[in-house]
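One chain is shown next in C-alpha coordinates, namely the form predicted on its own.
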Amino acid sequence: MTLNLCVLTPNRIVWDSEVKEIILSTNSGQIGVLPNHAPIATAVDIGILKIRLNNQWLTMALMGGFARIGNNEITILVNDAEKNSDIDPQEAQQTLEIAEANLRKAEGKRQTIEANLALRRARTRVEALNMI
(Lines of atoms letter the chains of each structure in order from A and count residues from 1; the text may use other names and numbers.)
(Lines give C-alpha, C1' and ligand atoms only; values in the text may rest on other atoms or scores of the structure.)
Protein backbone atom coordinates (compact mmCIF):
# COMPACT_ATOMS: atom_id res chain seq x y z
CA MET A 1 0.00 0.00 0.00
CA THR A 2 1.25 3.50 -0.80
CA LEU A 3 0.59 7.16 -0.05
CA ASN A 4 0.02 9.88 -2.63
CA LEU A 5 2.37 12.75 -1.77
CA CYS A 6 2.01 16.21 -3.29
CA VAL A 7 4.43 19.00 -2.30
CA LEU A 8 3.39 22.42 -3.57
CA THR A 9 4.92 25.90 -3.43
CA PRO A 10 3.23 29.08 -4.67
CA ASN A 11 5.15 28.72 -7.96
CA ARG A 12 5.34 25.02 -8.73
CA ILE A 13 4.63 21.41 -7.96
CA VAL A 14 7.83 20.02 -6.41
CA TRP A 15 6.63 16.43 -5.93
CA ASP A 16 3.52 14.57 -7.03
CA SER A 17 3.79 10.80 -6.85
CA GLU A 18 3.32 7.70 -4.72
CA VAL A 19 5.59 7.02 -1.74
CA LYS A 20 5.84 4.30 0.92
CA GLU A 21 6.43 6.55 3.94
CA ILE A 22 7.42 10.09 4.91
CA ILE A 23 8.96 11.76 7.94
CA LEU A 24 7.84 15.38 8.20
CA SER A 25 9.17 18.24 10.38
CA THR A 26 6.24 19.93 12.11
CA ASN A 27 6.14 22.78 14.61
CA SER A 28 5.72 20.21 17.40
CA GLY A 29 8.42 17.77 16.22
CA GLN A 30 8.83 15.14 13.53
CA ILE A 31 6.01 12.81 12.54
CA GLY A 32 6.20 9.63 10.52
CA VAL A 33 3.36 8.90 8.13
CA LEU A 34 2.57 5.42 6.82
CA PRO A 35 -0.46 4.23 4.84
CA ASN A 36 -3.77 4.50 6.73
CA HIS A 37 -2.47 7.28 9.01
CA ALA A 38 -5.11 9.08 11.04
CA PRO A 39 -6.32 12.28 9.35
CA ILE A 40 -4.56 15.42 10.58
CA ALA A 41 -3.72 18.95 9.54
CA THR A 42 -0.48 20.39 10.89
CA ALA A 43 1.90 23.32 10.55
CA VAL A 44 5.15 22.42 8.77
CA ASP A 45 8.36 23.81 10.22
CA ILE A 46 11.50 24.84 8.35
CA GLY A 47 13.14 21.43 8.14
CA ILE A 48 13.71 18.21 6.29
CA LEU A 49 11.11 16.02 4.60
CA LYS A 50 12.29 12.42 4.30
CA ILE A 51 10.58 10.37 1.59
CA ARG A 52 10.80 6.58 1.29
CA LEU A 53 10.37 5.01 -2.14
CA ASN A 54 10.64 1.23 -1.68
CA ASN A 55 14.09 0.87 -0.01
CA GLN A 56 15.45 4.27 -1.03
CA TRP A 57 15.17 7.46 1.03
CA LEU A 58 15.16 10.93 -0.53
CA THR A 59 15.31 14.24 1.30
CA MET A 60 13.80 17.62 0.61
CA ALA A 61 14.33 20.98 2.35
CA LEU A 62 10.99 22.56 3.29
CA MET A 63 10.66 26.23 4.23
CA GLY A 64 7.55 26.15 6.42
CA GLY A 65 3.87 25.85 5.60
CA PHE A 66 1.03 23.42 6.22
CA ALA A 67 0.27 19.74 5.62
CA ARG A 68 -2.98 17.80 5.35
CA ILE A 69 -2.97 14.03 5.76
CA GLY A 70 -5.97 11.77 5.19
CA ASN A 71 -7.22 8.85 3.05
CA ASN A 72 -3.62 7.97 2.11
CA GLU A 73 -3.21 11.43 0.55
CA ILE A 74 -0.63 13.90 1.83
CA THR A 75 -0.70 17.48 0.60
CA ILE A 76 2.11 19.74 1.78
CA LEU A 77 1.85 23.47 1.01
CA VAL A 78 5.10 25.31 1.72
CA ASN A 79 6.71 28.67 1.05
CA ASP A 80 9.57 26.92 -0.78
CA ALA A 81 10.96 23.42 -1.21
CA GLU A 82 14.06 21.93 -2.79
CA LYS A 83 14.92 18.31 -3.46
CA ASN A 84 18.40 17.48 -2.21
CA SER A 85 19.41 16.65 -5.79
CA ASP A 86 18.54 20.24 -6.85
CA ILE A 87 20.68 21.94 -4.17
CA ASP A 88 24.15 23.14 -5.21
CA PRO A 89 26.47 22.14 -2.32
CA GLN A 90 28.88 25.07 -2.75
CA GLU A 91 26.09 27.63 -3.02
CA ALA A 92 24.32 26.15 0.04
CA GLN A 93 27.52 26.28 2.12
CA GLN A 94 28.19 29.86 1.00
CA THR A 95 24.64 30.89 1.90
CA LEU A 96 25.08 29.29 5.34
CA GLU A 97 28.30 31.21 5.98
CA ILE A 98 26.67 34.49 4.89
CA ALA A 99 23.66 33.80 7.14
CA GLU A 100 25.95 33.11 10.12
CA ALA A 101 27.84 36.37 9.47
CA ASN A 102 24.58 38.32 9.14
CA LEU A 103 23.37 36.96 12.48
CA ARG A 104 26.61 38.02 14.19
CA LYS A 105 26.27 41.59 12.92
CA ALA A 106 22.48 41.89 13.37
CA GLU A 107 21.40 44.92 15.35
CA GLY A 108 18.02 45.17 16.97
CA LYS A 109 15.23 42.67 17.42
CA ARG A 110 13.90 42.69 13.85
CA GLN A 111 17.31 42.13 12.21
CA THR A 112 18.07 39.36 14.69
CA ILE A 113 14.77 37.57 13.99
CA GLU A 114 15.24 37.86 10.21
CA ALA A 115 18.86 36.69 10.46
CA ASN A 116 17.81 33.69 12.60
CA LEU A 117 15.18 32.68 10.03
CA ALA A 118 17.69 33.00 7.18
CA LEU A 119 20.15 30.88 9.18
CA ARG A 120 17.52 28.17 9.80
CA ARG A 121 16.70 28.06 6.07
CA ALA A 122 20.39 27.86 5.14
CA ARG A 123 21.08 25.11 7.70
CA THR A 124 18.11 23.11 6.44
CA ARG A 125 19.43 23.21 2.86
CA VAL A 126 22.89 22.01 3.99
CA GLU A 127 21.30 19.35 6.20
CA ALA A 128 19.26 18.04 3.25
CA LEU A 129 22.50 17.53 1.34
CA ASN A 130 24.23 15.76 4.23
CA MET A 131 21.42 13.20 4.64
CA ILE A 132 22.08 11.54 1.28
The other form holds:
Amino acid sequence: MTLNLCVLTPNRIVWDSEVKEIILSTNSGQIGVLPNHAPIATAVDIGILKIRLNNQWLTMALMGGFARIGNNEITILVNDAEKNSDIDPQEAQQTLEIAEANLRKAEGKRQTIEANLALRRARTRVEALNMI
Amino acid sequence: MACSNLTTMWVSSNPSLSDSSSLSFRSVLNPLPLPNHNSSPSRSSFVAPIQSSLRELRDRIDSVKNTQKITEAMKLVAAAKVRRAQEAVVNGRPFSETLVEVLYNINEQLQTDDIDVPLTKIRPVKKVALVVVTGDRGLCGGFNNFIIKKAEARIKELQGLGLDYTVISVGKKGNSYFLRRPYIPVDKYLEAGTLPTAKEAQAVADDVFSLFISEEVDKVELLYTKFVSLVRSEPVIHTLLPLSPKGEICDINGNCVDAAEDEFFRLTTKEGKLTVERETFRTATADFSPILQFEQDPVQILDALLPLYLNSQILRALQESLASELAARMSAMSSASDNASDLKKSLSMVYNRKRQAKITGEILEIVAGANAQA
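Could you drop in the structure for the form predicted together with its partner chain? We only have the form predicted on its own so far.
Complete assembly follows, chain above in first position.
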Protein backbone atom coordinates (compact mmCIF):
# COMPACT_ATOMS: atom_id res chain seq x y z
CA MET A 1 0.00 0.00 0.00
CA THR A 2 2.33 2.70 -1.14
CA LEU A 3 1.69 6.15 -2.39
CA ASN A 4 2.57 6.96 -5.97
CA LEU A 5 3.71 10.55 -6.35
CA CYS A 6 3.92 12.47 -9.64
CA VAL A 7 5.34 15.98 -9.65
CA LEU A 8 4.89 17.59 -13.07
CA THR A 9 6.21 20.89 -14.37
CA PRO A 10 5.79 22.31 -17.88
CA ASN A 11 9.44 21.46 -18.55
CA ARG A 12 9.69 17.89 -17.35
CA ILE A 13 8.54 15.30 -14.86
CA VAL A 14 10.37 16.08 -11.64
CA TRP A 15 9.28 13.06 -9.61
CA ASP A 16 7.50 9.88 -10.56
CA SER A 17 7.90 7.12 -8.05
CA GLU A 18 6.58 5.69 -4.83
CA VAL A 19 6.82 7.41 -1.50
CA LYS A 20 5.74 6.65 2.05
CA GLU A 21 4.32 10.02 3.07
CA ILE A 22 4.27 13.62 1.93
CA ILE A 23 3.68 16.96 3.59
CA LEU A 24 2.28 19.57 1.25
CA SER A 25 1.90 23.34 1.72
CA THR A 26 -1.48 24.47 0.54
CA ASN A 27 -3.30 27.79 0.62
CA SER A 28 -5.10 26.70 3.74
CA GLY A 29 -2.12 25.34 5.63
CA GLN A 30 0.04 22.27 5.52
CA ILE A 31 -1.48 18.86 4.95
CA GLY A 32 0.10 15.49 5.46
CA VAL A 33 -0.84 12.67 3.12
CA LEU A 34 -0.52 9.02 4.10
CA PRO A 35 -1.55 5.97 2.07
CA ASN A 36 -5.31 5.57 1.68
CA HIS A 37 -5.98 9.26 2.07
CA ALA A 38 -9.44 10.48 1.06
CA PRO A 39 -9.49 11.86 -2.47
CA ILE A 40 -9.23 15.63 -2.50
CA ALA A 41 -8.20 18.41 -4.86
CA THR A 42 -6.28 21.34 -3.51
CA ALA A 43 -4.38 24.39 -4.61
CA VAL A 44 -0.70 24.35 -3.76
CA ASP A 45 0.93 27.47 -2.47
CA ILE A 46 4.51 28.62 -3.13
CA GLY A 47 6.18 26.52 -0.45
CA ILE A 48 7.96 23.37 0.58
CA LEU A 49 7.04 19.81 -0.23
CA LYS A 50 8.46 17.17 2.07
CA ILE A 51 8.73 13.60 0.90
CA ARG A 52 9.44 10.64 3.12
CA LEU A 53 11.08 7.53 1.77
CA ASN A 54 11.87 4.92 4.41
CA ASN A 55 12.54 7.30 7.29
CA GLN A 56 14.46 9.70 5.12
CA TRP A 57 12.97 13.09 4.34
CA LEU A 58 13.54 14.94 1.10
CA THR A 59 12.59 18.56 0.52
CA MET A 60 11.45 20.19 -2.69
CA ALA A 61 10.63 23.83 -3.35
CA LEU A 62 7.36 24.21 -5.25
CA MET A 63 6.38 27.39 -7.04
CA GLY A 64 2.62 27.18 -6.70
CA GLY A 65 0.11 25.03 -8.49
CA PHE A 66 -2.40 22.35 -7.95
CA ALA A 67 -2.51 18.92 -6.35
CA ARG A 68 -4.92 16.06 -6.84
CA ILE A 69 -4.94 13.21 -4.37
CA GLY A 70 -6.73 10.14 -5.63
CA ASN A 71 -6.64 6.47 -4.74
CA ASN A 72 -3.04 6.33 -3.53
CA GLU A 73 -2.10 8.44 -6.53
CA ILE A 74 -0.89 11.97 -5.94
CA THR A 75 -0.49 14.27 -8.91
CA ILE A 76 1.08 17.66 -8.27
CA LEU A 77 1.12 20.19 -11.10
CA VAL A 78 3.41 23.13 -10.42
CA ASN A 79 5.00 25.91 -12.40
CA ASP A 80 8.42 24.90 -11.22
CA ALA A 81 9.88 22.48 -8.72
CA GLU A 82 13.42 22.14 -7.45
CA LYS A 83 14.87 19.44 -5.25
CA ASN A 84 16.91 20.84 -2.41
CA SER A 85 19.92 18.95 -3.70
CA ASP A 86 19.66 20.87 -6.98
CA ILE A 87 19.65 24.34 -5.42
CA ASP A 88 22.90 26.23 -5.11
CA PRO A 89 23.00 27.91 -1.65
CA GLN A 90 24.95 30.95 -2.78
CA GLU A 91 22.77 31.58 -5.76
CA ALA A 92 19.58 31.10 -3.76
CA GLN A 93 20.75 33.59 -1.15
CA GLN A 94 21.67 36.13 -3.81
CA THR A 95 18.32 35.74 -5.53
CA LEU A 96 16.62 36.33 -2.21
CA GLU A 97 18.56 39.52 -1.60
CA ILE A 98 17.82 40.81 -5.08
CA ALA A 99 14.13 40.02 -4.61
CA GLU A 100 14.06 41.90 -1.30
CA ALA A 101 15.76 44.90 -2.87
CA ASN A 102 13.28 44.85 -5.73
CA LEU A 103 10.37 44.81 -3.33
CA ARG A 104 11.67 47.86 -1.53
CA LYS A 105 12.08 49.66 -4.84
CA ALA A 106 8.64 48.64 -6.10
CA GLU A 107 6.24 51.45 -6.88
CA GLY A 108 2.63 51.04 -7.65
CA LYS A 109 0.30 48.09 -7.37
CA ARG A 110 1.69 46.18 -10.31
CA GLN A 111 5.33 46.21 -9.39
CA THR A 112 4.47 45.32 -5.82
CA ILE A 113 2.51 42.26 -6.96
CA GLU A 114 5.39 41.08 -9.11
CA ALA A 115 8.01 41.78 -6.48
CA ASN A 116 6.00 39.95 -3.85
CA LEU A 117 5.72 36.85 -6.00
CA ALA A 118 9.44 36.87 -6.74
CA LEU A 119 10.24 37.31 -3.07
CA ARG A 120 8.06 34.39 -2.02
CA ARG A 121 9.70 32.15 -4.56
CA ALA A 122 13.21 33.14 -3.54
CA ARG A 123 12.35 32.65 0.11
CA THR A 124 10.96 29.18 -0.53
CA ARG A 125 14.16 28.13 -2.25
CA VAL A 126 16.30 29.28 0.63
CA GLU A 127 13.99 27.56 3.11
CA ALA A 128 14.20 24.31 1.20
CA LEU A 129 17.94 24.32 1.76
CA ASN A 130 17.70 25.10 5.45
CA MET A 131 15.15 22.44 6.27
CA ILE A 132 16.24 18.94 7.20
CA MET B 1 65.61 24.26 -76.60
CA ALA B 2 64.73 27.77 -77.31
CA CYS B 3 61.91 27.59 -74.85
CA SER B 4 64.20 26.58 -72.00
CA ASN B 5 66.46 29.50 -72.80
CA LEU B 6 63.51 31.77 -72.57
CA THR B 7 62.49 30.46 -69.19
CA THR B 8 66.00 30.75 -67.74
CA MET B 9 66.27 34.27 -69.01
CA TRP B 10 62.93 34.91 -67.37
CA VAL B 11 64.09 33.56 -64.06
CA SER B 12 67.30 35.57 -64.00
CA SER B 13 65.57 38.80 -64.80
CA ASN B 14 62.91 38.38 -62.18
CA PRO B 15 64.52 40.06 -59.12
CA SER B 16 65.41 43.40 -60.63
CA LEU B 17 62.81 45.28 -62.57
CA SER B 18 65.25 48.01 -63.54
CA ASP B 19 67.40 45.57 -65.49
CA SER B 20 67.31 46.64 -69.12
CA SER B 21 67.04 43.13 -70.45
CA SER B 22 64.08 42.45 -68.30
CA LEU B 23 62.50 45.72 -69.32
CA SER B 24 62.78 44.88 -72.97
CA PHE B 25 61.52 41.43 -72.19
CA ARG B 26 58.60 42.88 -70.43
CA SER B 27 57.70 45.30 -73.15
CA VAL B 28 57.62 42.47 -75.64
CA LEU B 29 55.67 40.13 -73.49
CA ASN B 30 53.26 42.43 -71.78
CA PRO B 31 50.40 42.20 -74.24
CA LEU B 32 50.68 38.42 -74.26
CA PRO B 33 50.23 35.95 -71.45
CA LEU B 34 53.58 35.26 -69.85
CA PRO B 35 55.03 31.79 -69.37
CA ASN B 36 53.74 30.90 -66.01
CA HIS B 37 54.00 27.64 -64.14
CA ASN B 38 50.90 27.27 -62.00
CA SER B 39 50.53 31.02 -61.57
CA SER B 40 53.11 31.40 -58.84
CA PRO B 41 52.57 34.67 -56.99
CA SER B 42 56.13 36.00 -57.30
CA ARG B 43 55.62 36.66 -60.97
CA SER B 44 52.44 38.60 -60.49
CA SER B 45 54.01 42.04 -60.64
CA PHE B 46 55.00 41.51 -64.22
CA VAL B 47 51.59 40.74 -65.63
CA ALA B 48 49.43 42.56 -63.16
CA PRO B 49 46.04 42.66 -64.96
CA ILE B 50 45.70 39.09 -66.18
CA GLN B 51 47.43 37.04 -63.52
CA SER B 52 45.91 38.72 -60.50
CA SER B 53 42.46 38.15 -61.98
CA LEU B 54 43.35 34.45 -62.03
CA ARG B 55 44.49 34.70 -58.45
CA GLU B 56 41.46 36.78 -57.58
CA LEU B 57 39.26 34.09 -59.04
CA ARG B 58 41.06 31.42 -57.06
CA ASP B 59 40.66 33.43 -53.86
CA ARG B 60 37.01 33.93 -54.57
CA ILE B 61 36.51 30.22 -55.15
CA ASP B 62 38.23 29.46 -51.85
CA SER B 63 36.12 31.95 -49.94
CA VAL B 64 32.91 30.62 -51.49
CA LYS B 65 33.98 27.11 -50.50
CA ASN B 66 34.51 28.25 -46.92
CA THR B 67 31.19 30.04 -46.84
CA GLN B 68 29.50 26.91 -48.05
CA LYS B 69 31.09 24.89 -45.27
CA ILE B 70 29.82 27.39 -42.72
CA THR B 71 26.26 27.48 -44.02
CA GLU B 72 26.16 23.70 -44.22
CA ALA B 73 27.33 23.45 -40.61
CA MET B 74 24.73 25.99 -39.50
CA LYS B 75 22.02 23.99 -41.19
CA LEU B 76 23.05 20.81 -39.36
CA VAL B 77 23.23 22.63 -36.06
CA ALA B 78 19.73 24.02 -36.58
CA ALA B 79 18.47 20.52 -37.45
CA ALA B 80 19.95 19.13 -34.22
CA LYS B 81 18.36 21.95 -32.23
CA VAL B 82 14.95 21.27 -33.75
CA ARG B 83 15.15 17.80 -32.31
CA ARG B 84 15.93 19.21 -28.90
CA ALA B 85 13.05 21.68 -29.16
CA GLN B 86 10.80 18.79 -30.10
CA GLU B 87 11.93 16.82 -27.06
CA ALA B 88 11.12 19.81 -24.86
CA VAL B 89 7.58 19.86 -26.25
CA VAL B 90 7.23 16.13 -25.63
CA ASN B 91 8.49 16.53 -22.07
CA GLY B 92 5.88 19.15 -21.40
CA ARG B 93 3.07 16.93 -22.58
CA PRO B 94 2.27 15.10 -19.32
CA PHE B 95 1.85 18.43 -17.60
CA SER B 96 -0.54 19.95 -20.10
CA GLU B 97 -2.52 16.72 -20.46
CA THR B 98 -3.10 16.40 -16.74
CA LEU B 99 -3.88 20.08 -16.44
CA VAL B 100 -6.51 19.96 -19.14
CA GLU B 101 -8.08 16.86 -17.62
CA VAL B 102 -8.31 18.50 -14.23
CA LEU B 103 -9.68 21.75 -15.68
CA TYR B 104 -12.42 19.91 -17.54
CA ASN B 105 -13.45 17.94 -14.52
CA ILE B 106 -13.54 20.90 -12.21
CA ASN B 107 -15.60 22.84 -14.71
CA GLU B 108 -18.08 20.02 -14.90
CA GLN B 109 -18.43 20.01 -11.18
CA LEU B 110 -18.83 23.76 -11.08
CA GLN B 111 -21.43 24.11 -13.82
CA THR B 112 -24.02 25.42 -11.47
CA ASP B 113 -21.81 27.71 -9.44
CA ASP B 114 -21.01 31.24 -10.30
CA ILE B 115 -17.36 31.41 -11.02
CA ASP B 116 -15.70 34.69 -10.37
CA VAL B 117 -12.02 34.30 -10.98
CA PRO B 118 -10.07 37.48 -11.70
CA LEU B 119 -8.27 35.98 -14.68
CA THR B 120 -11.49 35.29 -16.54
CA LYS B 121 -13.04 38.67 -15.96
CA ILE B 122 -14.15 40.30 -19.17
CA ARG B 123 -13.87 44.05 -18.93
CA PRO B 124 -14.58 46.72 -21.53
CA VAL B 125 -11.33 46.96 -23.43
CA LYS B 126 -9.41 50.21 -23.18
CA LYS B 127 -5.83 49.05 -23.31
CA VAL B 128 -4.32 45.98 -24.90
CA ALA B 129 -0.97 44.35 -24.16
CA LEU B 130 0.81 42.62 -27.03
CA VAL B 131 3.39 39.96 -26.24
CA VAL B 132 5.64 39.74 -29.32
CA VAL B 133 7.89 36.68 -29.58
CA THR B 134 10.92 37.02 -31.87
CA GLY B 135 14.22 35.23 -32.21
CA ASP B 136 17.61 36.06 -30.81
CA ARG B 137 19.83 35.67 -33.85
CA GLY B 138 19.60 36.46 -37.52
CA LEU B 139 20.33 34.34 -40.60
CA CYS B 140 16.87 32.80 -40.44
CA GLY B 141 15.28 34.16 -43.57
CA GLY B 142 12.18 36.30 -43.11
CA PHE B 143 11.26 34.85 -39.72
CA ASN B 144 11.76 37.89 -37.51
CA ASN B 145 10.53 40.25 -40.17
CA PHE B 146 7.17 38.49 -40.55
CA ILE B 147 6.32 38.57 -36.90
CA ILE B 148 7.38 42.20 -36.53
CA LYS B 149 5.27 43.18 -39.53
CA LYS B 150 2.31 41.38 -38.02
CA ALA B 151 2.86 43.27 -34.77
CA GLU B 152 2.98 46.60 -36.59
CA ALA B 153 -0.22 45.73 -38.47
CA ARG B 154 -1.98 44.83 -35.23
CA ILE B 155 -0.79 48.07 -33.61
CA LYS B 156 -2.25 50.05 -36.50
CA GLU B 157 -5.53 48.17 -36.13
CA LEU B 158 -5.67 49.00 -32.44
CA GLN B 159 -4.85 52.62 -33.11
CA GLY B 160 -7.65 52.66 -35.67
CA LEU B 161 -10.05 51.33 -33.06
CA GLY B 162 -8.93 54.06 -30.69
CA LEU B 163 -7.43 51.64 -28.17
CA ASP B 164 -4.29 52.19 -26.19
CA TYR B 165 -1.58 49.55 -26.35
CA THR B 166 1.69 48.42 -24.83
CA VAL B 167 4.21 45.85 -26.02
CA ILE B 168 6.10 43.16 -24.17
CA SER B 169 8.97 42.12 -26.39
CA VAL B 170 10.56 38.70 -26.02
CA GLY B 171 13.71 38.05 -28.03
CA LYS B 172 16.76 40.11 -28.98
CA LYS B 173 15.61 40.91 -32.50
CA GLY B 174 12.29 42.30 -31.35
CA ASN B 175 14.02 44.16 -28.53
CA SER B 176 16.40 45.98 -30.86
CA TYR B 177 13.54 46.80 -33.24
CA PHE B 178 11.39 48.34 -30.56
CA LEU B 179 14.33 50.07 -28.89
CA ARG B 180 14.93 51.98 -32.06
CA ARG B 181 11.33 53.11 -32.15
CA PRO B 182 10.62 55.05 -28.98
CA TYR B 183 7.15 56.01 -30.19
CA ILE B 184 5.91 52.49 -29.43
CA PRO B 185 5.37 52.08 -25.69
CA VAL B 186 7.16 48.98 -24.53
CA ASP B 187 6.49 47.54 -21.15
CA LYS B 188 9.35 45.13 -20.80
CA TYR B 189 12.20 43.61 -22.76
CA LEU B 190 12.74 39.93 -22.10
CA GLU B 191 14.94 37.28 -23.60
CA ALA B 192 14.15 33.63 -24.00
CA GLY B 193 17.65 32.25 -24.42
CA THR B 194 18.52 29.15 -26.40
CA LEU B 195 15.84 26.92 -24.94
CA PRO B 196 12.73 28.40 -23.36
CA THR B 197 12.03 26.85 -19.98
CA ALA B 198 9.31 27.36 -17.43
CA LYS B 199 11.40 30.12 -15.85
CA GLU B 200 11.24 32.35 -18.90
CA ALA B 201 7.58 31.56 -19.41
CA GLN B 202 7.08 32.42 -15.76
CA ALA B 203 8.72 35.84 -16.25
CA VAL B 204 6.36 36.64 -19.12
CA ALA B 205 3.42 35.19 -17.19
CA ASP B 206 4.25 37.30 -14.12
CA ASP B 207 4.35 40.47 -16.18
CA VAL B 208 1.15 39.67 -18.02
CA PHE B 209 -0.57 38.54 -14.83
CA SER B 210 0.27 41.70 -12.91
CA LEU B 211 -0.71 43.92 -15.85
CA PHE B 212 -4.10 42.25 -16.09
CA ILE B 213 -4.86 41.96 -12.39
CA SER B 214 -3.89 45.55 -11.62
CA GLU B 215 -6.32 46.49 -14.41
CA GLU B 216 -3.69 48.38 -16.35
CA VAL B 217 -4.65 46.43 -19.43
CA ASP B 218 -7.93 44.78 -20.24
CA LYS B 219 -6.78 42.27 -22.83
CA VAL B 220 -3.54 40.45 -23.49
CA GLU B 221 -2.69 39.09 -26.91
CA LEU B 222 0.14 36.77 -27.78
CA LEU B 223 1.91 37.14 -31.14
CA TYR B 224 4.11 34.20 -32.07
CA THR B 225 5.03 32.10 -35.07
CA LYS B 226 3.08 28.90 -35.42
CA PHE B 227 5.04 25.95 -36.75
CA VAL B 228 3.12 24.64 -39.77
CA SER B 229 5.79 22.65 -41.55
CA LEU B 230 9.53 22.69 -42.10
CA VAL B 231 9.18 25.16 -44.92
CA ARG B 232 6.20 27.11 -43.71
CA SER B 233 5.47 28.97 -40.51
CA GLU B 234 2.75 31.45 -39.80
CA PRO B 235 2.65 34.36 -37.39
CA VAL B 236 -0.56 34.12 -35.36
CA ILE B 237 -2.28 36.21 -32.74
CA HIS B 238 -3.91 34.46 -29.79
CA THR B 239 -5.87 36.06 -27.01
CA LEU B 240 -4.17 35.08 -23.80
CA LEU B 241 -6.24 36.96 -21.24
CA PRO B 242 -9.06 37.01 -20.23
CA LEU B 243 -9.15 33.22 -20.11
CA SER B 244 -12.35 31.36 -20.61
CA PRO B 245 -13.00 29.11 -17.63
CA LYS B 246 -13.22 26.04 -19.84
CA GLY B 247 -9.65 26.57 -20.87
CA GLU B 248 -10.31 27.46 -24.47
CA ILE B 249 -7.76 29.55 -26.21
CA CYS B 250 -9.27 31.94 -28.69
CA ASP B 251 -7.85 33.21 -31.91
CA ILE B 252 -8.10 36.87 -32.86
CA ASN B 253 -10.99 36.09 -35.20
CA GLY B 254 -12.88 34.43 -32.42
CA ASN B 255 -12.07 30.88 -33.51
CA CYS B 256 -11.71 29.00 -30.31
CA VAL B 257 -9.46 26.02 -30.09
CA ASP B 258 -10.53 23.64 -27.43
CA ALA B 259 -7.74 23.06 -25.01
CA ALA B 260 -8.36 19.35 -25.01
CA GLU B 261 -7.42 19.16 -28.65
CA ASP B 262 -3.75 19.69 -28.93
CA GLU B 263 -1.56 19.53 -31.97
CA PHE B 264 1.90 18.19 -31.78
CA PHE B 265 4.52 18.14 -34.46
CA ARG B 266 7.11 15.47 -34.92
CA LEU B 267 10.31 15.72 -36.92
CA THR B 268 10.76 12.43 -38.73
CA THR B 269 12.42 11.15 -41.87
CA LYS B 270 10.37 10.06 -44.81
CA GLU B 271 12.31 8.65 -47.76
CA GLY B 272 15.49 10.03 -46.34
CA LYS B 273 14.25 13.60 -46.21
CA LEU B 274 13.31 15.50 -43.09
CA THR B 275 9.58 16.01 -42.82
CA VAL B 276 7.16 17.08 -40.16
CA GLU B 277 4.13 15.14 -39.09
CA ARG B 278 1.40 16.88 -37.19
CA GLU B 279 -0.80 14.78 -35.02
CA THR B 280 -3.90 16.03 -33.35
CA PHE B 281 -4.18 14.63 -29.92
CA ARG B 282 -7.38 14.57 -27.98
CA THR B 283 -6.90 14.25 -24.26
CA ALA B 284 -9.03 11.47 -22.88
CA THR B 285 -11.28 13.21 -20.41
CA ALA B 286 -12.00 10.27 -18.20
CA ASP B 287 -14.69 10.35 -15.61
CA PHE B 288 -13.43 11.71 -12.40
CA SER B 289 -14.21 9.95 -9.16
CA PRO B 290 -17.25 11.89 -8.00
CA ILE B 291 -16.25 11.82 -4.36
CA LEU B 292 -13.43 14.27 -5.00
CA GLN B 293 -13.57 16.90 -2.33
CA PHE B 294 -12.20 20.36 -2.68
CA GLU B 295 -9.89 21.36 0.09
CA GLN B 296 -10.52 24.99 -0.59
CA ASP B 297 -13.52 26.53 -2.25
CA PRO B 298 -13.73 26.11 -6.04
CA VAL B 299 -12.82 29.73 -6.74
CA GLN B 300 -9.48 29.31 -4.98
CA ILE B 301 -8.81 26.10 -6.83
CA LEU B 302 -9.50 27.72 -10.18
CA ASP B 303 -7.38 30.61 -9.05
CA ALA B 304 -4.49 28.19 -8.71
CA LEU B 305 -5.19 26.28 -11.91
CA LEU B 306 -5.61 29.11 -14.37
CA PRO B 307 -2.16 30.65 -13.81
CA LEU B 308 -0.73 27.18 -14.46
CA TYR B 309 -2.66 27.08 -17.68
CA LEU B 310 -1.45 30.57 -18.59
CA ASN B 311 2.12 29.50 -17.95
CA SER B 312 1.87 26.40 -20.09
CA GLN B 313 0.27 28.35 -22.96
CA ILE B 314 3.07 30.91 -22.93
CA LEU B 315 5.67 28.16 -22.82
CA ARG B 316 4.04 26.38 -25.77
CA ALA B 317 4.11 29.63 -27.74
CA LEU B 318 7.80 30.17 -26.95
CA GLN B 319 8.67 26.61 -27.91
CA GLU B 320 6.74 26.76 -31.17
CA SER B 321 8.34 30.08 -32.00
CA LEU B 322 11.77 28.59 -31.40
CA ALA B 323 10.97 25.59 -33.58
CA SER B 324 9.79 27.87 -36.41
CA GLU B 325 12.95 29.96 -36.10
CA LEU B 326 15.13 26.86 -36.32
CA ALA B 327 13.20 25.54 -39.31
CA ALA B 328 13.51 28.92 -41.04
CA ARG B 329 17.24 28.94 -40.34
CA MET B 330 17.57 25.41 -41.72
CA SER B 331 15.89 26.31 -44.98
CA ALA B 332 17.74 29.63 -45.30
CA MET B 333 21.11 27.98 -44.73
CA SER B 334 20.23 25.13 -47.07
CA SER B 335 19.44 27.51 -49.94
CA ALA B 336 22.58 29.51 -49.09
CA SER B 337 24.65 26.31 -49.39
CA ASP B 338 23.01 25.51 -52.73
CA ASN B 339 23.70 29.01 -54.01
CA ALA B 340 27.29 28.77 -52.83
CA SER B 341 27.87 25.51 -54.67
CA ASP B 342 26.32 26.93 -57.86
CA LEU B 343 28.51 29.98 -57.59
CA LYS B 344 31.56 27.82 -57.04
CA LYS B 345 30.74 25.80 -60.13
CA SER B 346 30.40 28.83 -62.36
CA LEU B 347 33.49 30.49 -60.95
CA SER B 348 35.52 27.33 -61.43
CA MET B 349 34.41 27.17 -65.03
CA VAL B 350 35.48 30.74 -65.68
CA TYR B 351 38.77 30.08 -63.87
CA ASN B 352 39.53 26.98 -65.91
CA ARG B 353 38.75 28.72 -69.16
CA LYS B 354 41.02 31.59 -68.30
CA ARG B 355 43.78 29.24 -67.25
CA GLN B 356 43.50 27.23 -70.46
CA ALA B 357 43.48 30.40 -72.53
CA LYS B 358 46.66 31.47 -70.81
CA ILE B 359 48.38 28.18 -71.45
CA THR B 360 47.35 28.29 -75.09
CA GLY B 361 48.75 31.78 -75.32
CA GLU B 362 52.01 30.64 -73.79
CA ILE B 363 52.35 27.81 -76.24
CA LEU B 364 51.64 30.12 -79.16
CA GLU B 365 54.14 32.56 -77.80
CA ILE B 366 56.84 29.93 -77.45
CA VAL B 367 56.21 28.52 -80.89
CA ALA B 368 56.28 32.00 -82.43
CA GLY B 369 59.50 32.79 -80.63
CA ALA B 370 61.05 29.51 -81.75
CA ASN B 371 60.00 30.19 -85.31
CA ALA B 372 61.41 33.68 -85.17
CA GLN B 373 64.75 32.40 -83.96
CA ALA B 374 64.92 29.55 -86.41
